[in-house]
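Next up: just one chain, as structure tokens, the form predicted on its own.
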Amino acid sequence: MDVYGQTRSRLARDHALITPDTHVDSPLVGWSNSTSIIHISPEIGARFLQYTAKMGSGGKSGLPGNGVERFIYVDSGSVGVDVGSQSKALGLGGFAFLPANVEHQIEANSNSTLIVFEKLYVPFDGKKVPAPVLGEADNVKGEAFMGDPDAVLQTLLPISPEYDMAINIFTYQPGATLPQVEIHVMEHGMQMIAGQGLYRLSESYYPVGKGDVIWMASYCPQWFVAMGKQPAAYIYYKDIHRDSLTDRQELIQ
């Protein structure tokens, strides 16, 4: 216990850094033999939910609310995922996209932790809905980001209009950076899964390492440099493929 009340966690109007020393477990309603750590939620100002699901061996998932889609990434242990006619065992680095209102079951084969992103699905002009995706990060080819071979991006979900979320893994060699300060309409939730570095969020600079979670609101200035002797990597969410004015009008109607 830190009797002086010190932490690297920070909360600002357009961003947050949430470090493991500030975590508090919560019940995971509808799941068995499982607890959660809610990192990012509408209560912070976000339009999505990001949490860690801590599953004991044999633990089973519940379903999200009506219209809510879910993405999971296995951060430790292993789980089995059943969705539709598909079944797959997922170990470290395994992932699954589970569309809204589609029955599915996640069962832990051992004590396991999942990085989970959920959001309310916004239909694409009445056209087809996204299909489930089950995969392993090790099998997803990385691409040099903007031509830099030391900054490699893995795209885990199809870049297709029916998908309204993107989940990527960004891996940097020591000293590699985002090539520019980014300011954009997409909102981000992310978790460091390897290494360490320095993250610019708005006008502040934060040292970050494995296990740290970051929320970035739309238009929050952002930039990253990997530091230390090992590669740094994070998995991140962003909202894509939707016109915000049209979507908001449809929700009002």
Ligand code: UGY
Given for the second form:
Amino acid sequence: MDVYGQTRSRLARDHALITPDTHVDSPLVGWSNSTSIIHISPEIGARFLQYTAKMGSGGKSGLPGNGVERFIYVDSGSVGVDVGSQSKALGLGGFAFLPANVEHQIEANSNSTLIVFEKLYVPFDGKKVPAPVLGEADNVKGEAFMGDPDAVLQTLLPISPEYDMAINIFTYQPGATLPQVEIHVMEHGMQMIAGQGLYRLSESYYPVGKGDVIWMASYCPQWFVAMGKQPAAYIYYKDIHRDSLTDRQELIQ
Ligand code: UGY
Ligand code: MN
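Can you now output the form predicted in complex with this ligand? The one shown was the form predicted on its own.
And the full complex, kicking off with our chain again.
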């Protein structure tokens, strides 16, 4: 609680930093015993949704809208996921990719929080549709990012053209940096899941730590340095494998 009207949250045209002190719950329509905090949505200018789903023990998910795909990452507690013929119990660090228009159910085994990303699936010309993915971050091999063993990238979803989103975890040793200021067409939604650091977004530098959410619009200049004594890590979304002119007709007026 802040009684002096102060917060680290910031909103700008091409980015947002949303810190836990500014969270307000909203209902999760179709879910039972669950509420959400919607962090990033089309209302802010994004082309995807990022929210925290807070599930009470025994709570069950509802399905997203027609054509919407969903990715969940277990940030606390444990859930069971059923999709198609597959079932898996997911604890901290467990994740699931649930393709558009494929029925699934998430049931909380204890009070649980999920980091959720959703977007309207943009079909791939090759007719192949993405398959569900159920996994655990601990079992996903990391790669040194651009040769730096202190900046390790784990790619949770297959990098294959039928998947139109990537979800990665980036882990930095204290003092390690994103090796360049990036400016790119892909947008990002991210949540810090460990440690702390300084995020450059456009022309501003923000101290960030576990629980903070960041939105970066297409072309938002971005850079990060990890600080403190523990590794810093964030999970993030980006749109990939689609071309604005041929696949994003809604962007053309
Ligand atoms: O995948 C990415 O674009 C990533 N390197 N960006 C980021 O961490 N801000
Ligand atoms: Mn980037």
